[in-house]
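Have a look below at one chain only, the form predicted alone, in structure tokens format.
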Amino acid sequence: MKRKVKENIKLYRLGKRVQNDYYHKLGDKLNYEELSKRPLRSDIINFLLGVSSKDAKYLEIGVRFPDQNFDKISTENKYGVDPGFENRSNPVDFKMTSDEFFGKLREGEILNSYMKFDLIFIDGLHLAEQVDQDIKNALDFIADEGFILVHDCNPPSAFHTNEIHDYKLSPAMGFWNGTAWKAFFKYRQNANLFSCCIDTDWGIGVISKQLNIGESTSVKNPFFEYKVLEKYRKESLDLISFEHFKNRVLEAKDKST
């Protein structure tokens, strides 16, 4: 009994010292101010949609639970990629890893190996690796005035941006972006590329081939060290507001018309 009362003690000393740590206050309040910001990247996708064809093809990868995102995409021409490893109930149209379906996309087995789609949006693992290689995969089947969105590029702290996904009790309280950011500010720096990312829903990355969305970044990091990101973070990522970027490809649009 003596043992358990102590035990108790020193979780409560814990819990109080969790609570009025500066660094878990901080998150927070980062993660409220994050999950405050409006528009959300379904409505991002469907203004992006809208200006593109009328029969636009969009490709989700790392669809996990259809109605956080997939469901609220309004066009008829989509398709889903999710391993199912989070979500084994996922209905989605190829229950395989990204890689395993861009390469049988490449060789003819699934849809058409010709096929451009007019927005890829990339949320599945989000490790710089994994992203790298699917932002890579993108660009062979993006249209050429077609959108690549990256989900979790603007990492609100170095706790939000680690490794680690099952470990819960950091500052970010659970909240994950990962190190997607890594390989977003990679293609940041590529000058045949146009790119910048929308301050909102932890950071919606855009890269473009030809409509000049933003230009390439000349911020240098080449570790991929977060405080260099957090001191540059504005010029890193290009990071706007939403109605900035929509003006952005407005007049990219009637430029290339």
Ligand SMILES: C[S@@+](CC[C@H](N)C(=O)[O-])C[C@H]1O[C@@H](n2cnc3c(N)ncnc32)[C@H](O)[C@@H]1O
The other form holds:
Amino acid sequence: MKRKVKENIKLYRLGKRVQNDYYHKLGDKLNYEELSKRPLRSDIINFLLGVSSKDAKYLEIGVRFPDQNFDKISTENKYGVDPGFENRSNPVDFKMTSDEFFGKLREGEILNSYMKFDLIFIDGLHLAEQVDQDIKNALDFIADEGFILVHDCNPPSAFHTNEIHDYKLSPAMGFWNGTAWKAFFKYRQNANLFSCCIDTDWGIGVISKQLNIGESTSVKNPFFEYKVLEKYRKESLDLISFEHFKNRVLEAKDKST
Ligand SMILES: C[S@@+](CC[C@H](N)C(=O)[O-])C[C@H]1O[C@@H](n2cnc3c(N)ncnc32)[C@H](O)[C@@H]1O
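Could I see the form predicted in complex with the ligand next, after the form predicted alone?
Now the full complex is given, and it begins with the chain already shown.
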């Protein structure tokens, strides 16, 4: 009995420590701020499909629950890829990993190898190496004036970038951006591409081959340190509002016609 009481006191003290902990309080605040931002990814995708070709082709890497984004996308020509790790019913066109999908697409085993998408949304495995691979593959299958979108490029704290997905007791409290930002930052340094990041919905990174939506970054962060991202966040990501982004897209479209 005495042991049980002691254990309960220990738990109570631990709970109190967590409740009063600076990083947990900050995590709460950052989550609240991020969740309050608008628009969400579906509206951004629909805006970009609206300025693309008439029968715009859309590809989503990592769908999970279609009602959260895929079903809201307003084009008939849409395709989803997901191996079904997080949703057993997995109602997508291609039940496989993104690597398998792009491999089969390249070989002409699915769709056709000349196919170019107007928008590819990368939201599968959120680890830098895989996101890098997804961006690399997407660049081969995106239209010249198309857009590659990468979710979760603006993690609000280092805790949100933990490589261990299922640890939920950190100050990020179950919200997880993984290390997607590192892959996006790699392409932000490429002077042959245009890119920026919309400051909403955990950071929507956008890359375009031909439309000038933002110049590359000169921020040096060779070891992809979170502290450097934090200090030079705006310049590293070219972090802008959706209003600003819309203006850049419309201007770039005007110039291209
Ligand atoms: C964050 S969820 C996608 C959320 C969805 N795009 C949305 O906007 O609501 C990530 C999904 O990626 C899938 N996934 C994990 N590894 C993958 C891989 N290698 N290739 C493609 N999808 C993957 C998971 O099964 C999961 O359903």
